[in-house]
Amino acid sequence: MTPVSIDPRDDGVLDVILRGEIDYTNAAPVTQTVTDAVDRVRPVAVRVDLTEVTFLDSSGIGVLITGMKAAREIAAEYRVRGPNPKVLDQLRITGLAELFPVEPAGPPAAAGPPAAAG
């Protein structure tokens, strides 16, 4: 299983989908993939989907921080969605939940933006 997928959308959002264990064994290439995509696509927003992440160590936290910094360098919005309760606890304990929005899991990231309320 590939730990990261990148999906640049037509609306300017860069979806980053992380999967499985994000730890010291794969953090460097995942970080490189994310920062390269941000530099190449120059999105208006970066949305990191954590719904398939089962484990996040300090190196995985570093992936999120580096992604946030890359987004901020180009003035793009940065948010994380769908962490499981254990990962959400890690985001809160490390203070990351205060640095960027953390959204609950919802429809898959590839489903597009939510429908407008009428």
Given for the second form:
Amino acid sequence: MTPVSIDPRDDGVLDVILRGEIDYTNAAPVTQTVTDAVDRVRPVAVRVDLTEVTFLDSSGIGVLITGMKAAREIAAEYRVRGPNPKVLDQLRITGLAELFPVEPAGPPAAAGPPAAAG
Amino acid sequence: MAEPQQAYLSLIDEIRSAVEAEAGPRSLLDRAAGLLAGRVGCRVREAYTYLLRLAAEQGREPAPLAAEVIAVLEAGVGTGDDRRLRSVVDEALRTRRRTPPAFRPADGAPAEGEVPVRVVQTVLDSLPGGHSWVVPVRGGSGEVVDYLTEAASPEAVDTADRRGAHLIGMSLRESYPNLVGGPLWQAYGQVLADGAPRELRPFTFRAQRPGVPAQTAYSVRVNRLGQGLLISWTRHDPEAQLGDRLAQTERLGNLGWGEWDLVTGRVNWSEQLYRIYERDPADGPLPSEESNAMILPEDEALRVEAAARFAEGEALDVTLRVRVGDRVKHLRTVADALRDATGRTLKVYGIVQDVTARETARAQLAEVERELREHRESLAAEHRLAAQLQQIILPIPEAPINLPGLRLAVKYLPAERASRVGGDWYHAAHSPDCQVVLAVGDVAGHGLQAATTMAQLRHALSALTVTTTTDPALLLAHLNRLLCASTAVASTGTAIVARYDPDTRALIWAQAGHPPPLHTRAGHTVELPRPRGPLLGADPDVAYETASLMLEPGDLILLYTDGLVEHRDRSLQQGLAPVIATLNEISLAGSAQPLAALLSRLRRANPDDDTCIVAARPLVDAGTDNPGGPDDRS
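Now that the form predicted alone has been shown, please provide the structure of the form predicted together with its partner chain.
Every chain and every other molecule in the complex is listed next, the one we just looked at coming first.
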């Protein structure tokens, strides 16, 4: 299982799918993959899917922050969806949930312009 | 890729999956490796690796290759397994029959159904055994009048001993007039008509020409392939079978043999030896001087020494690097000699094996091992340095210390794993305005980079409390901007800062993405509120809020980093439960040394993460409660 896959959609949304445990053992290459993709695709929005993530340590949190910074640099929207309760806990405690929208798990949004979520 | 080529490849896929479905790819490979090892006399493991490599070289899946190897090695043995394999092959071919080939000629689009001859030839080039691809020649009314051979596998040999490329362009009517109208001819016509494969076994070929064996027994399989027919055959006469098997063994083991008659000067090379030296058999074997000249100069001494020992009667077994074309091959030569009574060498027999892949793999492995070792060493060095740095910038007081109105104890539990010593820090000092500022923080990441960021934050906090402010929210806002401006790689961290006013006993705190303090009063522990505040280093423009509480004598306050409670298999609440239980017990026990008792009992939850804990209790009266303790003014 690869910890990250990238799916640039036709509507300009870059889907970043993270999986498993994102921690100090894999955070560096995962970060690289995400920032490279944002630089290359220059999407209008970046959506990070955490549905399959079971654990984030502080390095894993760092992946989300670096992703957010990369998105902000090109003025792309940035949001995160589908954290499990424990990961959601971490997003709240670290205050990341105050920095970008965190959406509950659910079917991926239909193709179309990304809606600003709150 | 052109359409027909795709069609052909999908046909191969089809056969392959049918073979795999019948007998698991693993067991096929195991069997083939076992058989091969038995024949070649190598270890099963080696044969196994070899088969995998061969499959990779030929760009094929291992299972069908293994099936082929088994078929060749067992051909004619007639055991139950042989029949089973045959049934596998039959099954594969049946699958093909059920799903008609995708390249049935289409009207008006001749290119669609046609397989380019070069594609067929490419495939046949990689197949062991005798195969040829014949294309029908049609007469005026569309009837087949002849078949022309357009492609042939390198090992294909006909009754007249014509091989490989020499078979291409031959007309069946001219070269094998006996066959016209016979059973094989009829089989060709039938396969061409309905696409269903046919097998003739045994099929006896009767020749009438001088120099050609009068009768030769074959098994012949006929499959339709594109606009032509793929003919595969095996000779049944024992000698040929032995020859076939030997050739097969050589090919599979990447080994060739040679024979040097020193009396007559005659040299014999096997086919595979030509292949190893990439030499056209038509040019004959290489003279020894020439093959010796191909050895790399660095290995010349090795060759001379081996030759000297060989001359003294020892057997030869030496691996030398040889330049063949623009590549360097590792060739192992094992040779023995036939000598006369005086010890004079009459004949030399040798086997040459191309062990390049093995040598390359060994060299790569050694390289990887070396890199790993270096990596481990540098990791260990970094860990030592990070631990030293942490010692220098974060000295931990051994015993509880007193600050104005507050007694506190600090505990630092480093991560168990070497590379995980990290960026946990604390701060405890009183400011010029007689406020006590406490803080703990956790920098993301580990090792030197985290330790450096930790030092930066801690020193900045010390300076700010003296020069700028003691307001926890403003302090965090400054630290946040510091980290955001940092050019270091994506530094982030969490922290909690608290200020205690010894006069009013008010505790005010702010946090940045950090767990809130724990507060214990009369045997009851709660998590204090978390005022808003995201972690440090993410966004330079965020503001931090504060919360406050009046402390009472006997209260305990615990600031901690998440190594204390965070564990990847437990929720934060689960991790917190034992800490809360310990606090409650100590609070109820009414110990005279509650802080020391507390810290000796707290255990970190996460061996991957270091943990920093600051425990504090208000001093009822600075004059009576252990005055004059050491101050930490760092």
